[in-house]
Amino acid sequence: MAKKTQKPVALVCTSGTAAANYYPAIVEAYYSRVPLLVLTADRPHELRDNGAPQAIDQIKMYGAYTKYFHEMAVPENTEQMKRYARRQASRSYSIANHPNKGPVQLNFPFKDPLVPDLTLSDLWGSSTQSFVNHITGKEQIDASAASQVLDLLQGQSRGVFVCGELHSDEAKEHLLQLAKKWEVPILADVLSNLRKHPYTNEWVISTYDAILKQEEIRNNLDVDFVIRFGSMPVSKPYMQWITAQRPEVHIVVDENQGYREPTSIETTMVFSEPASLLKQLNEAESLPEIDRKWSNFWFENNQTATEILTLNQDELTEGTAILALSETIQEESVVFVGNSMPIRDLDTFFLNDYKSVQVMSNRGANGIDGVVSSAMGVAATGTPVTLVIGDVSFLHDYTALFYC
């Protein structure tokens, strides 16, 4: 639910190993930048570390995988304590929801089980706004810093935009516009959601993974500059190509001091909310002079790869299954895809179309934990979901279906 809405969702559990069962989800949320409020019940202080049941050490139990931890006071029915609780709730929500988004943990020690008196009037109270208001802004660079980005591209004629998982609709539209204006191809990861987009265009190269799988092409395709938005793409051939070619200019755009750059090549990190930077680049008067032969190479090979990938659709394979899904998927729906081969099949066979479809996956830690549950959570927001999953991931989490 949090992945789909990009707003914090609360997880509530009892004490002990119940909280430990959340660990894989917390790790995934941290690396995927998903906002979560993890509310863990706990035993009171006098029953800790002395053999009492359902009592383990829950203090900062998720370590560095939460953005914030706070041990709540033992509840008291006083106005001061209610204000304290509301302040912590507001603070935790804001921290979880502010870039880079992620999980926070509040630990609640209770002397007795928390049993509300449902006969009380106005039991839950009411509020029209947050108890503590937070006014925040988006990280962005100024005009002179944006000019530095353009200066790096002077004399570089063979370049690409690379787009991994990107949540901002504004950023997607600005990137599609910039690619068209600069005439620079976009190597669009399937999680970029630029392939199935109302404004997708000919500059979106959906088959780049298939193209770069050809070793001869990969070894001889010299690139001058790469500008990447979003997380690292799924494609292994892209990783092999970029680390071997070592472009003259390699720029990674990330917000709030994020550092998602595993290639270990010389890189310029630009810390800015992507939409803000893209808007500045779109408004700039100077444009890089792109080699037209370079652009034509990507156009022609994208067309050839598409023709090859769509052959033999009568034969049932993983590829033809994804092609059928790509052609028939409903507007305004979600494809939730598991890791290992399913995400790679989708990256290869999920082709461009002028429709609004969102592809989602748990790519933070690339694990098999909770994939069925995650897809069900997206569906719980009222969105039609198609789950594409491998057998091991399915067996790991199939019991989630018991709670449908």
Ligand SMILES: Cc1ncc(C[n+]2csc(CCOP(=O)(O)OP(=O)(O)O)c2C)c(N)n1
Given for the second form:
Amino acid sequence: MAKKTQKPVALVCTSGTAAANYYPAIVEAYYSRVPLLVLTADRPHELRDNGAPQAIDQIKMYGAYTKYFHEMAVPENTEQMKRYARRQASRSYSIANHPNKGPVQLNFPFKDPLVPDLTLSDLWGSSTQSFVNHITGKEQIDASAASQVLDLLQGQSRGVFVCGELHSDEAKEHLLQLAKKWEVPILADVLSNLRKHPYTNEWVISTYDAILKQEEIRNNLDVDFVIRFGSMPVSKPYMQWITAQRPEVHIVVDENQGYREPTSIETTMVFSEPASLLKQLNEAESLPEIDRKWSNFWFENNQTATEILTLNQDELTEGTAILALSETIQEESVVFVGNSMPIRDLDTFFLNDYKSVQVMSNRGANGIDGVVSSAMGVAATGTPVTLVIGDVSFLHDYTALFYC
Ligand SMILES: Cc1ncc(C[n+]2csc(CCOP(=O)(O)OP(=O)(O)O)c2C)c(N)n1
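Output the structure of the form predicted together with the named molecule; the preceding block shows the form predicted on its own.
Below is the whole assembly, all chains and molecules, this chain first.
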């Protein structure tokens, strides 16, 4: 639910291994920047570490995978403690929601009787207003930093944008506009959701994985600059290509000190909201000239690869199944896709059109666990979901279907 709405969702559990069962989901949420409020019930202090039932050490139990931890006080019906609880609630929500989004844990010791007294006056406070209001600015790039980026690109004529998973619609619209204006191709990972976008255009290269799979092309395709937005793409050939190429200028744009750069090639990290940098580039008086032969190469190969990938649809294969899904899927729906071959199949065969379909996956830690639950969570927000998943991953988590 949190992944779809990009707003914090609360998880509530009893003490003991119930809390430990959240661990893989919290790891995934941390790496894929999903905001979660993990509210773990605990035994009171006098019943810890002394053989009392259902008591484990829950203090900071998710280690480095939460952005914030707080051990709540034992509840008391006093004005001061109600204010304290509300302040902690507001603070935790804000931390989970602030970029980079992620999980926070609040641990709650409770004494017997465990049933709360819901008749207390003013128990919930104001349901429309946060107790502590947080106004948080965005990480904007200023004109001089944007011109440093442009300076790096001077004289470079063979370049690409690369787009992995990226949540900002504003950034996507600026990127599509800039690619068209500057005639720079966008190598669009399936999780970028640029392929099935109402404003998608011919500069979106959805078949780059298939193109770069050809070793001969990969070894002979010299690139001057790469500007990447969002997470690292799924495509292995892309990773091999830029690792071998070590482009003159390799720019990774990430907000708030994110550090998603696994290739270990010379890189310029730009810390800015992607939309902010893209807006500045779109407004720049002049942009370095692009080699027409270079952009035509991508443009033509994208067309050829699309024709080849869609050629033989008589036989049932993973590819033809994805092509059929792509054709029949309804607008405003989600495809939730599992690891590890399903996401690669989608990356190869889920091609461009003007539909509004969102592809989602657990690519923070690439687990095959909890994938049915994740798809169920998206469906719980009211969006139609198609789950594309392997049999092992399905068996791992099919009990999630009991909550249908
Ligand atoms: C929790 C977890 N355990 C193990 C793995 C290693 N792993 C990656 S893919 C995979 C097999 C998945 O099989 P299946 O669901 O049938 O999908 P496919 O074979 O089509 O990739 C395994 C065990 C993992 N990613 N996550």
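Nothing here was measured: the structure is a model prediction, and the numbers come from that model. Rigid core: the largest C-alpha set superposing within 1.5 Å between the two forms. Positions refer to the first chain, counted from 1.
After superposing the rigid core, the C-alpha of residue 285 moves by less than 2 Å between the two forms. Comparing the forms between the two forms, the C-alpha position of residue 116 differs by 2 angstroms or more, with the core used for superposition.
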